[in-house]
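Just the one chain here, laid out as structure tokens, in the form predicted on its own.
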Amino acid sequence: MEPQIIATSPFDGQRPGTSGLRKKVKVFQQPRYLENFVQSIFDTQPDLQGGVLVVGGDGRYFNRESIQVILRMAAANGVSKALVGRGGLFSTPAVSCVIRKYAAQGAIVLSASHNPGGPDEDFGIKYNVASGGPAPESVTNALHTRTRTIDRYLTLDCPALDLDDLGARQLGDMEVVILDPVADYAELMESLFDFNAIHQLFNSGHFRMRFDAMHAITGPYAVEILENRLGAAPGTVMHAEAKEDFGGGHPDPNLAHAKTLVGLTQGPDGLDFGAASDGDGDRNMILGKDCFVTPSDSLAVLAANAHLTPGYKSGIRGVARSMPTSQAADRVAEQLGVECFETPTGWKFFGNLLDAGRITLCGEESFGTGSDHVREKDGLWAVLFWLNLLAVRQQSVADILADHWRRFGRNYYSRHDYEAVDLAGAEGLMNHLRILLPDLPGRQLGRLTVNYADDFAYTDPIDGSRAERQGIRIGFEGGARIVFRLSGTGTEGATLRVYLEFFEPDPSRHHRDTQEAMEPLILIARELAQIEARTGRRDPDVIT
């Protein structure tokens, strides 16, 4: 079967952002646009001729369609093997699962994360390495690049191929494998975390919980595991059946977008434990009785009692979070005595830190929390790690959380998220900031004295890259922060977001409202960055 070579020609707006490729579906669906976007990929990584490729995502709208397009390419360009989900399914972590295991060139995967989904909603692309983990600046621009000049796409000419049933096929002179796909990271599970313990924690008939995982890809992964291996109770999983349009609902695993998990771990009757991840399973939201458990402190407890899980029983080599994240890890860190590293948001910058064995765990603030058993966060597995953790410590998550803070202090730590708002507004309020760094160290801001203000640059200490324009930081005296950044997520307009954090070191302060705590704070972001002035917003769509 010879390659077809079909003439094409560029299209604006290709570049690549933090993760991917992301448009609205009817972007992708004009003709030669997701092929423009794939013979890239292929003309860019020449290690995929005669290579093996992985394909495969979280099933949102076109998720189908698309695959059906990459794998009659893939074949075309010369790979001999591609490793595809059954159904075309697979969460992003267990693409890197996958990679790693069968030591595969590289993958496509097809999500746009927490976005939407549907017709009307939102589609992405994005390329991961052979190390498991997403692209590196310097493969997204060689791929940026080339969609700029890209003037040919090859493809073979035939049916679509069966993706539902297990095993071997040939498309052209490319194996095909479809794969449970499922069973490779359930098994990596297994190895990392103590299944009998967390099964007797099941059985114990005094620990109730609930895994939302909101119509989208982890609820195949969470029925496997929970219920049919760890034991957890028929329906334990909330939302299992993963949909193209999500149940119509968002899936993003936070306070406003998971209100019927929150409601059902607050008051007398409270769940024990409540857990989300969200559209293609690499975010995860953990909540206890009357608690929620920030991203933040989430990714410190974990480095904090790594030790008593069976994969992590020799400790933490060192920690790493991105800058908008809470320093609490850094406490934890420093007391370790590991290394701690303050990075750009995107999960990229960590694989360099991972691949080099600098560090052990890694997470955002965004609700991503992973480690070194794969190149990407990993919703399911922070929730596995969660439950080991209650197994044995034998505690409620807010007596967990609650003896931490005892242990380091507490960083509280929030998030102010204004959505769609109006980009060139979103990038005047930005540059607005960017003139007022010189002149604020020093500065009385309410009751606070301005320490330091940047816009956050990060040289790679491992291959001494250079990221620069990261977000604004602007540090006080005694520990509290405000950051400001504008997100490269979403399909329309930009998202600014606001961190707040301070410190407490005081336990009889441990326990005040987040946001109470934070009103000094919020009043100065405002005020400095003049965001209603500048975005027509007086509050923030989402507060996490």
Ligand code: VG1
The other form holds:
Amino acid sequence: MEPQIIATSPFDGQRPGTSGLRKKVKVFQQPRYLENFVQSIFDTQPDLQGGVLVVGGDGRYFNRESIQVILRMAAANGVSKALVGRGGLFSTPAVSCVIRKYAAQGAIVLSASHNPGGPDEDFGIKYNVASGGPAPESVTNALHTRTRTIDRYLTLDCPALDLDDLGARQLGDMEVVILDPVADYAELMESLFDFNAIHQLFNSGHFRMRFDAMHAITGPYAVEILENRLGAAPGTVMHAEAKEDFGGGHPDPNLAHAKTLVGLTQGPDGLDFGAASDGDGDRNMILGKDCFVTPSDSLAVLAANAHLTPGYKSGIRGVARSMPTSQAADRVAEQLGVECFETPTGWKFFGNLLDAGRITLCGEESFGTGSDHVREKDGLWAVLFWLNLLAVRQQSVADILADHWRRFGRNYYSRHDYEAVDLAGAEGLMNHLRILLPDLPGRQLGRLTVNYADDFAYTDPIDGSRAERQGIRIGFEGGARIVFRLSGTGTEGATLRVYLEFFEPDPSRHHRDTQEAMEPLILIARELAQIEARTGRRDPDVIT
Ligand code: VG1
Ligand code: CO
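Okay, that is the form predicted on its own; can I get the form predicted together with the ligand now?
Starting with the chain above, the whole complex follows.
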């Protein structure tokens, strides 16, 4: 079959953000929009020619159509083999697992992660490299540059391929293999955690849990792993059926969007354990009875207890956290005597450290936790890690957390998001802060004294690449911090994120209400950034 060469012209704004290119579905549905971006991948990634490409997505609206387009273009661009999840489905961590297992050259992942789905909502596409991780900035920059001059794309004229039956078939000169999207991933999980111990915990009769798949991709993964392999009661996985619009909700596992699950863990009849994952399966939320584990604390607890699981029994080599993530993990690293890195927001910045063997665990405050087992954050992995710890330590989530704080002190932490605010107002706010920066050190704000203030920049310790303007950090004496950033994943206006943190060494003060305890920092942040005047918002839309 001869490739067709179709003339095209560039679209503005095809610059990947924190995690790929995210736009409204309607934007992606414009003729040639998806094709331009995909051809730019093939034009800038020569290894794909004659290589193996993994393709799959989180099943949101427009997933199936996109995959057909991508497969035809892959065949026309000389890819020799495509590995596709059945039904066009793969969770993000499963893609990473499959790239590594089958030594593929790269992957095209269709997802807008935690953003809502449906004809009027969001779609996204990202490219992962041969290590299994999100493309580093050198690759996304090259890709974006290519989208600005693109003038043709290659495709085949052929009918849609059957994606629903396992096995191999031919598309032009390219072989397409439809894989079970769950099997390889589930096998990897079994190699890392003590499935027998978790099985016993589930059958002990004293342990009640739910996993909320939020009508997104982890439904089938969680049913297979938790219910089928680990023997959790049928129905343990709630909202298990993956839907194109996630049942109309935000598939974002946090206190605001997973309210039903949170409710189930509260009160006298509260569950012992609750967990949830996001649209594409890379995020996780961990809840105990009347207890929420912040993602920052979760990373620290996993680091401190990793040796209790089979996959990490020889200990960890180092940890990394994104800059706005609390410094709880730093304290654990210090006690363990291992390196700790602070990277910009986005999983792509962990890739080099993982590849170089400098870190074993890494995490972000945004409900992302992961390790060197793949090169993406991994929702179910984190849930299984916690279950393994609960089974071994025979303690409740709340007790494990309280123990942790007694040992290391507590980093109170919260993030306040102001969503879909006016872009000019938000940029004005950030510029206003940038102008203030040089005068802040030494100044008294509320009862706190500013220790340092900067716009975070990062030099990758492995390849020396540099990332600048990654968020405003204001550090106070005693370890408190306020961080301001604009989101790079939203599709409407701007989202301002304000990250708040302070350190409390005294165990008698470890059980305060977080928002109350944060009040002094909240006030400083509001005033300093002139949030209300510049965004028109008095209160945040989402508090996590
Ligand atoms: C957000 C999070 C960031 C995360 C990114 C992708 O980015 O803050 O920590 O890596 O989403 O996560 P931003 O730029 O909106 O703050 V996922 O699960 O949406 O791929
Ligand atoms: Co995600």
